[in-house]
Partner chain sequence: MKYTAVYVLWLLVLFLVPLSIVVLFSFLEPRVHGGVLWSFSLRSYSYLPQYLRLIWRSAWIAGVSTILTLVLALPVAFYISKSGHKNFLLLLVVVPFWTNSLIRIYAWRVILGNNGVINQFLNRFGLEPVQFLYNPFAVILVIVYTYLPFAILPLFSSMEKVDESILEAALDLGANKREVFVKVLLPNVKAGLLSAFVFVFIPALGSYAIPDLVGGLNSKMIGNEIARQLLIVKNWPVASAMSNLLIVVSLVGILLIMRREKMK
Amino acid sequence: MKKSLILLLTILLTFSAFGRATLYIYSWAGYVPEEIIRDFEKKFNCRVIYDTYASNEEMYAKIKAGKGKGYDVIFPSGDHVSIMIKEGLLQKIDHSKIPNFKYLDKEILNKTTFDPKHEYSVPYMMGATVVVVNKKYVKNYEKSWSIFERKDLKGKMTLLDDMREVLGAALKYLGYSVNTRNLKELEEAKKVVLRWKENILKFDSSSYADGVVTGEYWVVHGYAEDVYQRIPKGEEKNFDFFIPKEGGTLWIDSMVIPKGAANVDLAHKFINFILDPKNAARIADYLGLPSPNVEARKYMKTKPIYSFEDLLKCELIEDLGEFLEVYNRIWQEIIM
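Isolated chain model, in the form predicted alone, this chain only:
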C-alpha cells in the first residue's frame, strides 16, 4: 500500500513539473539576482532557464540565426534593440499587461531614442562603462583613459572584448563622438587602442570582474555592477570605480520579447514583475546601480556606485546601420 502511494505521488509530482510553463531568458551573466528568479518561479508556478552571453554581438548573432526563436525575454543594449527592430526580430510589447511601466523615470524614457515610443522594449537598467582600479596594487593614478598607456601596469590590465565599448573609449579620449562616421577620427582611435593593446593582458568580457577582485588584474575596463557584486563584504574601500574625465559610453539595457517567443504571456508577467518597485529596488541594490524606477528608489538600501548626474558626460551608443561594417573592419585590424 505504501509503495503504491509513493508511486502515485511520484507520478503526480512528475506531471506537475512537466506541466509548468518554462520561461527562457537570454541575458548578461549575473544581471538578474537569483532570488528574483526564484521568487518569480514561485509566484507564477513556472520555471526559468537563464542563458548568458558576453556581448551584444554574440547575442544578436544567435537570435538572428534562430530567427528570434528559442527565448522569451532578452536584455539587449540600445543600439541592438534598434538593429533587432529593423531586422524584424522583436514583437511589440502589450503595455496593458505591464502596469508597472508607469514607475519608470520619464527622463530615462526620453533617452531611449532607439525605441522612442517603447513599442518593442522596456528599460531595465541604465549606466556607464567604467574603469575599476584595485587600490591594493595601484596607489596613484589619474582618472583618465590614459591609465591604459601606463607601462608600469603592463600585463595587469584588461579591456572589454567589445568593439563599440573599446573604440568608444578611445574616441571619447580623443574628444570625439562614440558614434562618429569620420574615417580620420576612427583611424586615430585605432592607433590609441593599439597603444593600449601593448599594455593590457587581453581583451576580456568574462573574467575581468573576478580577476580584479582577486588581484590577478589591477585595472579593468568593464561594467561596475559585475565587479561590485563580487567584492567581499568590508573590502569595498579597496576598489575605485570611475568614469574617466574625458567621458565614456552610456548604456541602456532593455527587456524585449523576440518574435519567436513561445511564452509571450509569461514574458509580459516577468517584465512587469521586474518593474515592481520592491523588486526593482532589490535589483538595483544587488547591482550597485541607480534605479530607473522612480518608486523603487525609496526602497533601496545601498548607495549606488555612481549617480545619474555622473552619467551626463557619457554618450549613448547608437545603431550605425551599414557604417557598422567600417567599425568591424577596424576592430579586426586591432585584434588580429
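Residue numbers count along the first chain shown, from 1. In this text, all values refer to a predicted model and were calculated from it rather than measured experimentally. Compared with the form predicted in complex with the partner chain:
- Rigid-part rearrangement between these two forms places its hinge, out of Ser207, Lys191, Gly88, Phe308, at Phe308.
- Domain rotation between these two forms, with the chain taken as two rigid parts and C-alpha atoms superposed, amounts to 16 degrees for the smaller part.
Mind pulling up the form predicted in complex with the partner chain next to the form predicted alone we just looked at?
The following holds one chain only.
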C-alpha cells in the first residue's frame, strides 16, 4: 500500500516537472542557433530537447527503426525527405499554421523536386557542397573541379566519403546531371573519380573540416558551414570556399514532422518561428549561408560565403530509387 503510494507520488512529481510541453528536435549539431531555441522556449513557455545526428543516414536509421516516433521536428536533406515520404514516416504540414511560409524564395521552392507542393516539408536552409582551400598552403588555383587533377597537391586533398557527392561532382565536371541514369555517363564519371583518387589522401566525411582548418589537409570537398564554424577568429582570410565553375550538388535541408510526433501543434509553431524573417536572418548569419527567406535578407549582417546566384548553377541530389544499386556498384569498384 505504502509502496504504491510512493510510486503514485513519484509519477505525479514527474508529470509536474515535465508539465510544460516539450518539443523534441532531431537535427545536425550546431545547425539551429542556441539563442533561437531559447527565444522559442520563452515565447511559447515550453522546453526544447535538441538531439543531434552526424549524417542523414544515421537519422534515417533511427527514425525508421522507431517508426517515426520520438521526435517532433527533423531536418532531413532533400533525398531523405523523399525517402521518408515514400516510407510513410512523415505527416502532412498544416499550412494554415505557418503564415510565414510566404517569405520563402520562389526559386528555391521550385527546386524542391523531392516534395514539389511542400505537403510534407518546409525548406530550412540550402547550400552547395563546396571546395575549401587553405590559402596558407595553396596560392594559385582555378575555381574548378579540375583542382583534384593537380599532381602537385597529391596527398593534401580529400573528397567526401559519400558516393552521391563524389560521383555528382565528377558528373558535373563532365557536364552531366548529378542524377543521371545513363550508364555511359556514369562510367566516364567513374574514370574521373579514379583519376582523382590517385591524388587524394582519403575519402573523408568525418574529419575534413578540422583537417583543412589545422592545415592537415589543404584542399577539401565538403560542406562550407562545417568548416566555417571551425575557423578561428581573424583567420577567415586564409580560407576560400568556392562552388566550382562547372556547378556542383545542391542541398536543401527541410523541416519535417514525423508521423509519430507527440507535439504536432508545437512543431508547427516552431517551423513558423524559424521562418520569421528576423529569426531566419540570425540563422543565416550564424551559418554564413545565403538565406532562402527573401524578407530575411534585409536583416542579415554578414555576407554569406557564397552568393545565392552561385547556388543556381547547382543541382539537387534526388532519390534514384532502385537505380541507386548501379551507383552502389560503381562506387564499390572505385573504393575497393
